[in-house]
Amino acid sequence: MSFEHIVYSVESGVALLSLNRPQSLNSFNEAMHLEVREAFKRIKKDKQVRVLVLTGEGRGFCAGQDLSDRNVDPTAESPDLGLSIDKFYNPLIKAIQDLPMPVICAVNGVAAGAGANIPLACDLILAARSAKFIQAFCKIGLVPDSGGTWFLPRLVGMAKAKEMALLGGAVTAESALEMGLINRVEEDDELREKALELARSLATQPTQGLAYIKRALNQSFDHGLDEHLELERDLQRLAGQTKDYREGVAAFMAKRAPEFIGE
């Protein structure tokens, strides 16, 4: 499969996946859903894959749903929306938290409606200085999706998620990263390459290590303590059984750098 609607790349164990239709300012249409999906199924298959970084391409990084591409017809019978999300945003959503690897987003100027949730399910979000974080939704009579009310609230707490949501207006990047929405601003022409950065260091380190960190972290909010113990537990079993452990072990008592192979 061609893609003509994202670029997707691999370079160092980097996986680049960035959204193409910046005339549309990379909003989706079902076309950019399957490539995303078929981009995503590649980077599980592929073993030389150890981090994912998402982007836009243009002046946005995504607009969220394409209303053109639903051909809303006030005079016609309501569309189910929900077949849609079933359809795509809730499996992107879900996708991007199941990756066992880290996935940092790169948020290159607009992030508005699903556009703007896309990126709290990544683990890492850099943004550019020129960033716009909008809960649009509340615009047009409809609820914030892709994990929108689920990421918002555990992000930058209740009173701040309904202010984002029920308003709807621009959030800078300054302001994402006070309340603690994103991880870094970067400047608008150094954001690829810093986010890169970020992804080539990240790729040389315990792979299976970090895919069990973000597992736990994920996991969290669904369990109480002995319970999350318990998987803590689990997890640290799994990972003393890796190569990588190893490494890290004998790397440490030799006062040498390690040498992570990812398994």
Given for the second form:
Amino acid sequence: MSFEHIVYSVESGVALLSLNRPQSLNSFNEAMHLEVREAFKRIKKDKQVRVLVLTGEGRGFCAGQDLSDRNVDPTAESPDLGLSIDKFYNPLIKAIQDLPMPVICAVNGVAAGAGANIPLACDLILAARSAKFIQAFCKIGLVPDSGGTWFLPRLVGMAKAKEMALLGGAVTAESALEMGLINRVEEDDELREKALELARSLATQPTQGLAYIKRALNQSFDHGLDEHLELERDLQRLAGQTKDYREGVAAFMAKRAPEFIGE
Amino acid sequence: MLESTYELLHVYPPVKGVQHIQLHRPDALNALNTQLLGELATVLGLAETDDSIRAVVLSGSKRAFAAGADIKEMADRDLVGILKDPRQQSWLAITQFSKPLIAAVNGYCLGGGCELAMHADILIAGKDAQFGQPEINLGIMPGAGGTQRLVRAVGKSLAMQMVLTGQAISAQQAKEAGLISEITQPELTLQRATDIATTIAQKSPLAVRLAKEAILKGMDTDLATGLRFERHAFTVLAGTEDRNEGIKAFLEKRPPVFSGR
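Could I have the structure of this protein in the form predicted together with its partner chain, to go alongside the form predicted alone above?
Up next: the whole complex, starting with the chain shown before.
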């Protein structure tokens, strides 16, 4: 399958997946969903890939669902919006969360609707200074989806989450940083390079260990302390079996720089 | 450390009384064809009389415990062919295995695979496991206990839903319903199942065998009969050396050493 609606490349351990429908602010139609799904399949299969960078082409990151795919005829039966969520958005959010490697989102411009929530499923979020996060759902009678109502309270607290979701105002990159919604703000023209730089350094780290860290943190809000301590024990047991753990300890003892292979 | 003369199974030598059998048909998501079921029946038959084996752990791969029966094989059978189906004998041998069987389930556990897992006494599943009986989608129905064991494990509503819609349930749902007893991180499912089997393997094999039999007996009989069987089994154990050792060790505050007599 060759890609038309996304750009996908792999270089020095870093997969770059860029949404590529700039004429409609990279909003999702079915074809783009299918290509993103295919890219994730390749990432999972490709042993070379140790970090994923998710970004967009043009001036927007992603404007969510392409509404021209969704003509609501006032005389027809109500559409079932649950179908495309079940089929595309939810599996995408789960795929990002379950990917056994760090996922960096480089939000290069407007992030609206599902496009504002897909970054929140990622592990590290860098945003261009001009980027804006807009929970636009409430303006058309809908509910934030793609995990929005789940991620927001966890990231910024309930008060801010409700403000964003109920009022649907644009949140600048600066205030997103202040709120703890994202990790860094970069100048527009430097964003992609900064994200790739961070990705390249992460690609030299113990990927399997990072995957376990990600798993533990992603589940932390859903567990009581006892259950979570058990999860940490289990994941540490697994981490202790990795080649990179041995290498890490050996390098530390020998006072040399470790060479991690990600396994 | 593999002692396998089997084509579709990996059979490992027992460790601390636990034998690990891994379904191994990677190109077909461990779909249960006649050969695989036959091999499994053979291995369990050998394990039945091997005193060095006190419990068996059954696992599949990371992607699938077993994704169903072999549909291609099934397509070639007409009514008479199904009537003479050699698989019935294999299922029977698996059903009659008298030692504890623990299933470590990851990934797809569907159709015949789900039925096989339900033959196990204890089911441990990774959190990504999926259990389902999708036979209805092919215009057929479960034929190896799916309509019987499932309802006993999860109750009528969920069993009907699974069997009639063909839709699978998650490990979480399976645990809530009582189909499985524990959920683990997928990489640790086998280890956890093996830990449980190892614990059981330290017990008196006679007590374990009769306790298993009593539970299974109770599941398909009325309470009075089940209680009567339990009492008889309990009484039989009174005549074993292991019972004397167990009680003596408890009173002497030391771990028991069971001989199996």
